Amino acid sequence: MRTGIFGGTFNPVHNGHLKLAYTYLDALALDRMLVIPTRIPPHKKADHLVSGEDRLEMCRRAFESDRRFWVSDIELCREGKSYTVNTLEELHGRFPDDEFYLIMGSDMFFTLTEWFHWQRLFELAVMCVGEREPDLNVRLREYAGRLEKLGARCRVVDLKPVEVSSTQVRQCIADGKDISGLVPPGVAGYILEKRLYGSKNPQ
């Protein structure tokens, strides 16, 4: 089975995440996609991070209509920072017959050789990245060639620009603006219900 791994803080998950997930699902001909909220991201500072339980539930609500998406708490259940190599080792133990496709942004792709146990990472999954800026495609493909000489398997996928970010969603909430066009309905309802990111129930 061809299994994608789509990880992130998802703080919160939004329509841009869904657009990316479906693009990769189709471009890589995946059988399923594991959506994995990160416990503590090792590569970046996560501001205004709500609980893992809340982020997991928002992901479940975002992807619940499509059985090809499996939302996993594999990293939330592990103490400490969420190193990708540990997640992949555990997934190989659970699904030994699967071929894994690790999806990441271009900023992460360009720093892969700085990741924890990156050589082992290349053995465990295909490295997948997308072009989200017009002038980035050549750089990505050139760098993919360098990584392949180090033993990686790489796939560069063409992506259309994503017009929404988690930071934008949180700012809209802080400003009291409507987020119904930025996140799936179930996520918007959950944020309001739990009063996440300073949201308030309407009077």
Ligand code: ATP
Given for the second form:
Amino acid sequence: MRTGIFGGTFNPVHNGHLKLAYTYLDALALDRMLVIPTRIPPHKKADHLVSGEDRLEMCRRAFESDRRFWVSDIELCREGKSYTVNTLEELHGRFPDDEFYLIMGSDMFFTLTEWFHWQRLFELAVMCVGEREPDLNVRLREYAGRLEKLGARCRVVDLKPVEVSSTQVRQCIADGKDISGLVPPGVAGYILEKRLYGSKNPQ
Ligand code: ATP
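Same protein, different condition: the form predicted alone was shown, now please give the form predicted in complex with the named molecule.
Below is the whole assembly, all chains and molecules, this chain first.
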């Protein structure tokens, strides 16, 4: 089975994440994709981070309509910092016949050699990237070539990026602006219902 691994803070999950996930499912002919909220993100500060339970539930609501997506709590259940290499080792143990494709945006791709045990990571999965900002494709392909010399297997996928970030969603909420065009309806409903990120329930 060809399995995509899509990890992120998902604080909150937004339409850019969905676009990325669906583009990869099709472009790489994946059989399924695991969506994995991280416990403590090693690459960024944890300011404004809502609970793992809330991020997991928002991911469930975002991806529930398509059975090819499996939202997983594998990293939330593990103590301490969540390193991708540990997750991949665990998944290899659970699904030894699967071929794993690690999905990421370009911002993460350019930091890959700073990741914990990156050489092992390159053995465990194919590194898959799509451009997050327009016109990055040439740089991505050059960088992929450099990583391949270090042992990585890379796939650069054409992605028409949706220019939205979780930071932007949180900022809109803080400013009292409408987020219905930025996140799936189930996620917008959950944010209001639980009053996440300082949102005010209109009821
Ligand atoms: P924040 O704004 O809080 O930094 P984020 O929007 O970057 O969050 P993450 O959960 O950190 O979201 O992202 C998870 C993965 O999704 C990363 O690999 C990131 O590059 C990718 N990603 C996020 N937003 C987009 C987007 N609009 N287009 C393509 N990839 C994206």
